[in-house]
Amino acid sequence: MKFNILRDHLLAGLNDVMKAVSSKTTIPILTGIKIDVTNEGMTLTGSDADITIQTFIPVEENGEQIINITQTGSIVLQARMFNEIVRKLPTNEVEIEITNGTATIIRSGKSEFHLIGSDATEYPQLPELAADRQFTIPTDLLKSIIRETVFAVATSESRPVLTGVNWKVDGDELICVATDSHRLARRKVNLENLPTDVTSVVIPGKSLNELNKILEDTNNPVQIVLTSQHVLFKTDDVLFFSRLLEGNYPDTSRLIPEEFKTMITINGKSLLQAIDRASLLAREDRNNVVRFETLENQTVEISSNSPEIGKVEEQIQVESLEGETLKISFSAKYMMEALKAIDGQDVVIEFTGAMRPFILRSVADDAILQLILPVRTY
């Protein structure tokens, strides 16, 4: 194998790919990255067995010459070393060849190193997916889904299957939620061609962090194709596979009330402020709780309250209040992440009481909701 390739063009593709290899990983093959030349262009590919990241660099794009081939092959290279190297190359025109099997050579400017790689035919191979399961989704829509629910996944590994989001079918709606079982986000979305087939799949929290990174802000139609085991993000270049995680999702529609005692239409952005001042003081404290307290006239105190440091209280005007009074007690970090998977526009509040759950949507739609479960404060 040998060619010639610029070197921000292959900078870009080692960028994507290097977010799926992990050092920690039991197969050591997946420590590199594996490359694959023919005559269209090159293809890289990082894995860590659970994540798969492909990307393609063609060999001309817009007119402009990205790679010479003189010779096609594949070579399996060390990831963080062979990214290094690239990264330091001092000229943007970088030469690889391969000789006697696996032996590397990559030349720029006056600079020339030596790898030993791997044979690539010890690389894993990527699953077959089937194309009758697949359906589109804007780029924007998919990372605004994103950005809306991954964050309320679980940590822990208590329960492996709520370290994902689920994603649901039900006719022409694809529902998201995601829970860590003392907040969910859900967030509901209409496309056309939905499989009818695969009707429900966890996909973990980490590969859709991964994913979200990768995708560029456009509007141009991701392709995802679902099985029962594997999702695949496909855009023009980038192929993304994710394993899928294994366990039935709770039924957490069960968890969202349908009636309130009391409801609070506020400004999000106003609120979210009022929040981080007042967890300044929360913060110290290990739970990180705020109270919220409705008073008279239109109006809400925001208050924390840390014996060894002080107290601070805040009154904000709420555009309408109706249905009794109510103190509640919550954590400051899941109310701020809420309001800002709403994104700053307006939002209606809804409690059923002081220790039952409450919820957060925007007032302009119902497709993002979000609940939290109150603190007990005594």
Contents of the next structure:
Protein chains: 2
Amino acid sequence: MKFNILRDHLLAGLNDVMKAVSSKTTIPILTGIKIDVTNEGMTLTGSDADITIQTFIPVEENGEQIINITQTGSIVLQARMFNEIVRKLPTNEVEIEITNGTATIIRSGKSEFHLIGSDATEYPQLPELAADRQFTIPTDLLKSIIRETVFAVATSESRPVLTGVNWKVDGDELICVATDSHRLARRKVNLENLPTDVTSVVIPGKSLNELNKILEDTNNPVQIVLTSQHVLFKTDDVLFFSRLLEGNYPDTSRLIPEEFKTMITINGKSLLQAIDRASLLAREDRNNVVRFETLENQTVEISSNSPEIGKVEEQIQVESLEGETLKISFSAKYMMEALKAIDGQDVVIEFTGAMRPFILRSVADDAILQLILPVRTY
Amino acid sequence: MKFNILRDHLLAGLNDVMKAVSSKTTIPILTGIKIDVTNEGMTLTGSDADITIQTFIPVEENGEQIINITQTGSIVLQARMFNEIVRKLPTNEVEIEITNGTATIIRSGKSEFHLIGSDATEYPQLPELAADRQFTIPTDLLKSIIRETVFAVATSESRPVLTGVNWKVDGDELICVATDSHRLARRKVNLENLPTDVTSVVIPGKSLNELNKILEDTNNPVQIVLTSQHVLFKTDDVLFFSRLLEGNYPDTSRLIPEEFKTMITINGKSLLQAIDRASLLAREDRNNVVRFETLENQTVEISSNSPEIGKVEEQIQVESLEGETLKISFSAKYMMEALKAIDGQDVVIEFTGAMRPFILRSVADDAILQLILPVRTY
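Next up, the form predicted together with a further copy of the same chain, please; the one we just looked at was the form predicted on its own.
First the chain shown before, then all remaining chains and molecules of the complex.
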């Protein structure tokens, strides 16, 4: 293997695949980045066994020569070291050459790095995914779906399947649900060409968070392939593979109440900020619980107190307030995350009593639903 | 105590004094911020016992009414909580009122916080410093002096006096020296009205780092008062007190060699970047040692190797190279920090052999001197 490449392109590719590389891996070869050079260009692969990211740098792009190949080949180089070396090279011209077995030289300007690589054949193979079973989502919509659901996954491993987001196909509708059993986030979206063979998968929350970091805010389509064990997200430059979580995802539809006793329409941003302030004192006792009470005159009061520090009270005017009066307590953190997912619009909150789960949705549409279980304090 | 204040001014003041407040303090009252309101304005004080920062917000500034005082008074409020509350208040109008003993109410918009404060008389008194013994340094020069010396203080507490920077007055010259016994940084500066009674103090490195964060990049004068136990830095808005370190600072002048066998003039930035690259591999073995060797044709070579990872070599053209040939090894970290202190200019490096300390200075002037002890490897 011997080739020259422009450093900024190599760095951009490394930046993507490095997101999959973990220093905590127990598989030594996965501390490396695999480099494959063919006559078409260079493929970089990074993986932590759960997530695998692959990026391709073509020989030529938009008429610009990016790579000049003298000899094709493959090698695995220690990821963190290779990335740091490339970042600090003195010029934009980089030459990479395997001289003997896995001995690799990186040259740039008057710098010469000699690295001991690993045999590329030892690097794990990627799963083979049939490209005919794919559907597409615009990148910005996919990013929204992730942002609106993934925060609600369980962080504890006591029920591993709850650390992922359930993607379920129902006709032309993709239903994405996450829950940690104290709150639930659901996003529905209508899409074409949804798969009919694999109709319910659980994608690890960690994978979706990493994917979200890599995806740019465009409306270019992301191609998605679902199999029973893997999901592949494919953009122009990047292939993102994730292992799926095993186990049956619970049926959450019956958790969502259908009748309500108190219904409030309120500005989401005002409520978010008031709860943020109340949580300053709520946090001190570590339970992070705030109280919410309906008052006269289309007003609600948010309050919390900490016996040692003090208390806080705040009244907010609501857009509308229908049904029974209510005193309820809930986690400030859950409420703030739910409101952030609905994002600044007027929100509708529907309650069925102080000890029953309540739901939040945008006043504009039903696509996003957030459910929160209250905390008993009154 | 009862007054109204504009939130952005309060926040700016808090931002300064919070830098002195430590969550690790063993003195409970120092987890608080002291607020003193007089008819002239509001004084905020924060302290960790070693550093005390005080800032004053006047009732009126540039014709703008900042504070509206109904009743003067003093209170201590829990620092982190008070700061977060002020940051999150809904409007720029803040009312603070002591209602009963130390019970304090903070109002803004429709938010009302009730905090339990502490008695201001329990807060430690500031040292009394005579204002007639002060000298001044332009703020940007003071920041340079700190930057050029403080990195070289000892981080270990085995000789506590070395964790500070020695400021010594010699006639019209202030000589600032820091050393951790492996390297030394010295900055000399000519100033007027230097004190004649207190002529050598050791200022904790931590205090100088915090001071540097607070000082803005202007050429406004900073007034400095030295006593045998404290130093005070005084700007228009802020008083910064630091306790001094006790003990005699060693006489470092005899450590600095006066005769040299090899003398090199080299571009500081090129050398810094080459050493940064070489240190990538040097770091792996945790000793962080790079090799430096004079070659023919006005060239030096920087290299390092790590048996498991590989090696790196790089040649740099020097401006001039006089005297004996040389092979020497040193800490990449010390060299990089010394070069950063000299800051991008051509530097002169003077060596007295592979096992003797060597010095770096700017080609332009002698004000900054950096000394490094080599490491035995050849």
